[in-house]
Amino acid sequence: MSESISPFHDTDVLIVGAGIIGLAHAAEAVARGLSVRIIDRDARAVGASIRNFGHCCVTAQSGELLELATVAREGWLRHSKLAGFSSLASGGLAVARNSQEVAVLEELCASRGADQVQLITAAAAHDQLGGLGDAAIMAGALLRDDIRVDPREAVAKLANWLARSPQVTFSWQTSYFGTDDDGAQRSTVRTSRGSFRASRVIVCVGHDLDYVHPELAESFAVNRCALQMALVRPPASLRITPAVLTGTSMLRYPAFAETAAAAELKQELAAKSPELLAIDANLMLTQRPDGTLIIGDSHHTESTVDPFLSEDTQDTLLRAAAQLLGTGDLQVLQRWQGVYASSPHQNFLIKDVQANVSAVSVTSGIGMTISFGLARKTFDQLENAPVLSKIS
């Protein structure tokens, strides 16, 4: 729905930021029966949300980040059907290459149970990898809950189901000002197309938290997290179900990480791959409905990052994924870089920063894998304190 612009609308809830955060918080919201605006500096979403493999990572995660993405991935394949976007339940695929990579696969599933974690031969993970795949590989195991969507087209999809909604307004091309405590229980929020009124202000915007509330951003260590990602032509007739996870993601998702034998690990690959762990990658790829590979990724943190991208990063990570398909030399198609929120404290944050407004940021790179749970946290939180009304 949109209407046009003038002073003081009033909602339910208003939601800075349309990217996958703010539009599942905008889902629950709607879900709750509340009525909902949403402001966006874009005229669509562009950022953190549309940049990714596409992979809801759920069954790496572990304790309540596994129960959030437990969720999320519910709530993934619920609005698919509903706003009419393509999800694949396929799972994902850990490729293992060396015998700490077999150590770490083997502790999960003993820890999980096989339904959950299924070790499979190197001959089954090959035929995971359209028969193709590098001939070090000595197994694998599939992940039995781990979803996939094509992010360009879902989060564009999502929030146009929303806005056909009668609940949802949305109010592009908008920037966020602040917002001044009106009492009894509104907010004015203050954006550049004028004013509105909300009984419950939600900041989604991710790494842009010290645009809008710096002091909460460096309270909470919250910097920028820049990736290197590329999408390739794949080989001739290659179908690639599943997410495919390698060594380095062993490192990087605590279901693994979390393992005795990730440390070994560790060692092995900075001893036999050092390039990858100079640039802090996580060798993953997905393949798109039309069959494109996107191939990723790196990661460089700091508060404010340089948009040029590395030739060298980029070669690094590229050869890497031809030695992991077992092809030649790769066709890129676009590159990109990627940036998300990152802290060393934490993996979300959701926090009352002033009357009436919660900030909601995920901090490190699972947004899209934990969105809906996290959104159904946030608004648990709030009518348990309780501090959210609904307009009469």
Ligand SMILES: Cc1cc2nc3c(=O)[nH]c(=O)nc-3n(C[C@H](O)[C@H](O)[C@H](O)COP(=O)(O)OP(=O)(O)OC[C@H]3O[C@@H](n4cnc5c(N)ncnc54)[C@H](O)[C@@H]3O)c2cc1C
The other form holds:
Amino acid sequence: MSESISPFHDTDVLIVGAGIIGLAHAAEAVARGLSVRIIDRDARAVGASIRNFGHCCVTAQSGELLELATVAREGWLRHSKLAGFSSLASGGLAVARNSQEVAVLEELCASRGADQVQLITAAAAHDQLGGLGDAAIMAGALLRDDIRVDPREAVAKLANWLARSPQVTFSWQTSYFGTDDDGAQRSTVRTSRGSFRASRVIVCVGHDLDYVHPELAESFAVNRCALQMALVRPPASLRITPAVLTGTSMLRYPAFAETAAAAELKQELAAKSPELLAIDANLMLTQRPDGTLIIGDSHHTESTVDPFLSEDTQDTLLRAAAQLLGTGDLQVLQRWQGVYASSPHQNFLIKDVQANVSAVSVTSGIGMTISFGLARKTFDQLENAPVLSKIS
Ligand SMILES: Cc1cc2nc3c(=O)[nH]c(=O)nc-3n(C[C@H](O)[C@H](O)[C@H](O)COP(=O)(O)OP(=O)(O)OC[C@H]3O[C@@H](n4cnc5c(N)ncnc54)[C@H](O)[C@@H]3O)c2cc1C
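Could I have the structure of this protein in the form predicted in complex with the ligand, to go alongside the form predicted alone above?
To see the whole picture, the full complex is given below, headed by that same chain.
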């Protein structure tokens, strides 16, 4: 294959990775009038961005993450209209099945206000669960700002919508090898299909950051977090509009975890549900437009992920989900493993790795939640740095 570079290939921005983080950055670049090439080693996105719950978990974030999630929420709603994928601004539902969980929800309601975190009765929580639900449910909270998309539909349609823009070119099945700085405010990007030039390269390869920029991944101890998931057949005509969160979610998401009551909740779950803590579960579910339920998840962090799924882990999650729904055994339609980047030091990285090259990775499992907000932050930083010059 010729290594010659056609000027035709020059773009203002070249984005590596067509998961939600790469696509959100592409959408932001287009909105700023820039031309973009997006390259991905696969023929379509099949990474973390299509393997998740499709839950934009806005309300349970805090600090800067809440700010990014709030911007991302608007981005999801806007792009859902533009790209023609469904989105549900129907909020989240956190169910409380012990007094500690009730206390966490009450504390969050007191600090955020009842318009953002609305406490509801057990009966109202059962209504939200389509009339089903664990008999142990004591109360619940509606999380106003959470939204949901179907990840498989949303990511594919967002890519298709971007591909229709005259400012955007996709190069699928094209692997990124690295970038050479060739001066003159542009860089040459080496790929499995020849070279491309761009004035700014943004590397959004998720958990594969260590493959392309190992020194950056090492400096923030970025590892792979593997999660087991399942798609199950819903109990007859069940409709659940919000994303459903449970006590284990309250240990994970910052706005819950920062409450004083969360420490007692951890002790309670350690005593009563040790099997969930042993797999570092975040017991959650969301319903897809066809009615099927996405059930998850477990967490296991290491540098190279073991390819073998544990049936014990799957059983634990499915039993817990059946209990949450107050149903008998759930019929599994699909099982899969998802992987995301995880760092003990940072929730996300936006880092310059060489001249004209930034790496962006969400290292805390909330890439759907903050996607469009993070993209805006990246471009704001680039524009303030004056490193982003227009080619075309
Ligand atoms: C099971 C699971 C559940 C989750 N649930 C939620 C949730 O409900 N809400 C939420 O906010 N977040 C959730 N997350 C986290 C979220 O999915 C991720 O943070 C987000 O999808 C990361 O997006 P990404 O674009 O960085 O990575 P990815 O979607 O993995 O995309 C990276 C892309 O880079 C490409 N690539 C990699 N290397 C190269 C290379 N050398 N050359 C070319 N292309 C390359 C890959 O092919 C891939 O398409 C979940 C994650 C998992 C795994």
